[in-house]
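Given next, in structure tokens, is a single chain: the form predicted on its own.
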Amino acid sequence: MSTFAVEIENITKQYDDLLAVDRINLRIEQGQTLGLIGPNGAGKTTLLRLISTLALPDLGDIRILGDSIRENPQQIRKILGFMPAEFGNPRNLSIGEYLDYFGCMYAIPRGEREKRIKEVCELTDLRGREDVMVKGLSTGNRQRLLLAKTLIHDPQILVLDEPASGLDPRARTELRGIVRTLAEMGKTIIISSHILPDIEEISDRIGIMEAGKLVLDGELSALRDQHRQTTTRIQLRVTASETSRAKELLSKLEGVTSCTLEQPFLVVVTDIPNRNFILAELIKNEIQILQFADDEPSLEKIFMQSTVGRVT
């Protein structure tokens, strides 16, 4: 079995003279949960499709878990779980028959579909309502029956399409708990969103698409490594009281560019790798630290960096 749970080689995929994914390598470690985001036409949902075995590329190969989506789908299949942006429509369906029919799908013995239907409830927070009617089921119920459909026969790989399409705040915090929890269970997971805060949150490696191709792959923190500025920006609040005097002091402070007030932080750039020197200015004034930290380059900055809005 190969150490990698998802290795891209050279894919391309063409439709009439629409080249929505072209010359994509990746490969994705086990146990790893990688964010793919990108504008509306970049190829995420093609991607994710090739992954998931529901198209084949024109060209290269995809290979799951040492599997090629070529030869062998319907053993990639078993280990797989695609939840796609859309619901469908399933009529005169409850939940539990609704998790039920999947579960036959997979082949999975009628005592160990039981097993799997209250164990998928219990994790998306849907235990309880097996007999409530799917048609009339909320935005974010439904997103959480898609997860529950998708992990019925527990599979080791997720893949994710926009799970959090048009849901409240509440229900992207509860879905966001949801999916840390499988990547705790050991999951590798792969989620596309436009909302960057959730990916950022939930995702150990960032993957961004643009025009069909994949621009940035990386950790996380080695992204944010690579887009620091030469100089730093560090947040830091003291008590309201104090919030005026520490920024005359520090705007004086030699070694510092700037020191502006961001309510209800004070954000200090500077050229001096050594940041000491802030603290020991404050400490040596007597004014209370309540937080410091450097100011982090944010995904949405990565982003914006990273792509010029070129669309497929």
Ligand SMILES: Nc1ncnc2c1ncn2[C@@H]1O[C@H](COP(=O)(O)OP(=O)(O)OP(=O)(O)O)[C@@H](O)[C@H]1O
The other form holds:
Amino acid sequence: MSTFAVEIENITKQYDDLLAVDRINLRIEQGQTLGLIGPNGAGKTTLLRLISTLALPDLGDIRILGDSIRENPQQIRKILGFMPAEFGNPRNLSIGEYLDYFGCMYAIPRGEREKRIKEVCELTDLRGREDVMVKGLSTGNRQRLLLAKTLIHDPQILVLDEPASGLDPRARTELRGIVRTLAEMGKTIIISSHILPDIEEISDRIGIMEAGKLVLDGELSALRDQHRQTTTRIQLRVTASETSRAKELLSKLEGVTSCTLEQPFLVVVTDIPNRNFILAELIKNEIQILQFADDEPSLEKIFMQSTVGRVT
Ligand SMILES: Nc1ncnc2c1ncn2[C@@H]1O[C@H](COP(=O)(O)OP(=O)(O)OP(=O)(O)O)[C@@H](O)[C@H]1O
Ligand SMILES: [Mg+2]
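Form predicted in complex with this ligand, following the form predicted on its own:
Next comes the full complex, this chain leading.
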């Protein structure tokens, strides 16, 4: 069996003359969480639907644990769960009935279905709410239910399209916790979102899409290192009374590109990898250093630098 959970080879999907997904190659190891980000219309949903066998590509192939989406979609559907970005139009059902309906679709025998419904309600914090009607659920509970139905057949691979969309901060935190639990269970997860701090927190790897192309992918730490190689940003904190003197000194220092105040820090940008000369200047001038650290490039900064804002 393949060691990769997902192998995407040259996958292309075209709508009329629009290349929604344009020759994407990507491999995801078993147990990894891949965060997929990109501007509106980048092609994320299209790619997730292709992975989930809900659309056929024009070119290329995807293998899920070794099975091809072209040759063996039925096998893939047994081991993959897709959570769509939209809930659709639920009929007049209770949470329990809704989950039972999906359990039937996956041909889970009745006795086991009851057990699975309990398990997925437990996992998604819907425990004890089986009798509540689906219509009228809050956005938070609706998203929980969508995730619960995605998990009903205990899939190894999870494809989640914007699961945190519309959630309030507490519900978002809870959802992150659920995704982390699923990752700890060993599941391979592909998750798209526009909420970059969430993606940053839960992903092992990041894929950035724009205009159908995968413009960047890799482990977050490697992406940060790449980003750092181009410029070094240092977060410096000195005592409040010495901040303006330090700013003045460093702004004039050879090798410093810029020194700006981002309260309470001074952010020093340099293209010299060894930053000891900055420390030396501060010590020479007897400025007390309270904090001196690399300013970690956030996913948002990496995203802004990798995308150009093209609209399809
Ligand atoms: N069924 C379709 N028919 C025609 N065009 C489509 C279809 N589905 C998607 N598209 C187009 O393909 C492009 C990619 O759309 P997609 O929904 O995959 O982007 P996305 O990255 O998920 O965007 P968002 O962040 O807004 O969800 C868009 O230009 C969209 O209008
Ligand atoms: Mg989408």
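If you superpose the two forms and keep the largest set of C-alpha atoms that fall within 1.5 Å, you have the rigid core. Numbering follows the first chain given and starts at 1. The model shown is predicted, which means the values in this text are computed figures rather than measured ones.
**Q** Classify residue 37 as shifted (yes) or not shifted (no) between the two forms, where shifted means its C-alpha moves by 2 Å or more with the rigid core superposed.
**A** No.
**Q** Would you say whether residue 242 is displaced between the two forms, judging by a C-alpha shift of 2 Å or more on the superposed rigid core?
**A** Passes the 2 Å threshold, so yes.
**Q** Align both forms on the core first, then report whether residue 288 has a C-alpha shift of 2 Å or more between the two forms.
**A** Shift of 2 Å or more: yes.
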